[in-house]
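One chain is shown next in structure tokens, namely the form predicted on its own.
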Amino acid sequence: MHSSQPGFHRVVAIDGPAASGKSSVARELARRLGLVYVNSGAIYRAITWHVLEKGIHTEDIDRIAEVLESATISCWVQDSESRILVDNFDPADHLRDDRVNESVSRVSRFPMVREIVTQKLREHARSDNLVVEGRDIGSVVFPDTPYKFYVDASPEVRLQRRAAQGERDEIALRDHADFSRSVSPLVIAEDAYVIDTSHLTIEKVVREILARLKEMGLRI
């Protein structure tokens, strides 16, 4: 009941790109399993939100590094989910402001503030069995767990989907910021199983991972 990473419980990496149906993908997955899902982009949000509430511009670096340093970051599972703490305080009902969705890529591209992610993610799983969807998850953060996804759908339908959502930000920028950011780029680990979501159900696509998982001798 381990990855093979010392140390860590199991963990069961899912990337993609925005509105690829990782999030939807991830979640159901994990109560299937009964497994705790993880959004680790809902970490980036909060500490993207807690620059944006210190009043620090997105691009100060240094500022941001100093409130960061000082900040007290924790996760902890709630109804088989994490959630995140940003100095005792739950900012999940301000993750999806329009502030925090037009700052989180700039925010999170800098390589303090990823690396704080992947601590915290990595501490994470030295406590608890893991589903974690994300963009570098099986490359960076966990490279090591055996049982990585890799979900996409074109660009077409990633765009639909987010409309759908009422989301307005453009999925070709998210897509540029993903896949050109200098630091843990979204890319697809060589080991990592592709699915092409765009003419499945979130069923399917949940139940080809699950037949995977067990052809790899997971016990599901």
Given for the second form:
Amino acid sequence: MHSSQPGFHRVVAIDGPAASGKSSVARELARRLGLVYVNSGAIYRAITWHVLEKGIHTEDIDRIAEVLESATISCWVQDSESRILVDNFDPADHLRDDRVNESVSRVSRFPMVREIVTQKLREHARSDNLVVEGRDIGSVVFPDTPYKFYVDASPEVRLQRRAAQGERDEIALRDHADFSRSVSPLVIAEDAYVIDTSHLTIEKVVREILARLKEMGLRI
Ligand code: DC
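Hand over the structure of the form predicted in complex with 2'-deoxycytidine-5'-monophosphate (DC); the form predicted on its own is what we had up.
Now the full complex is given, and it begins with the chain already shown.
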């Protein structure tokens, strides 16, 4: 199942570690290309928030499975960006809470959670052309899209970026969890175009990606 099959729209995949700059880049890229911006991490965060709200321990996969089976998770598009509702509540204001930052990598390692998010993303691609950011978008969710980018930055720069956003985020711990989980770990897809953003502005990264997409003949 992939974005170049009939029934799927075009997908530009932007993967990379926490605080690599991929959100800013993906959002701006979507704006310039007139595509819908999807932050897949936000769906993992919304699920994590819901699990925490229900008072469930983030290691308790049986209870997590139970609560997710009865939850309604819906994604829709507003102002060219994907939004998420969990049981009709929009958790957008809570997605970057400290407790969500601390738990999201643990919750997102469960295969059933990954399956839910992967299905949501593929449903999205049935109705819209997308720029999707995440960890496994080019490698697992849309492996056949030709438009794959891996955005990276040095650990020092990524830490500085989070601090400048005023967030407490254990980047080293999340990196470890994201790179080492057994299901869909963060990998650089073989055919991804890699950009180190450590010393680049968002504008420069966006231009580089746009130039690459043009070379590849992307037509929207
Ligand atoms: O992009 P972010 O930092 O908001 O993502 C939050 C967490 O969600 C990240 O630590 C791992 C998980 N995630 C994932 O496993 N796969 C994705 N495609 C996106 C995010």
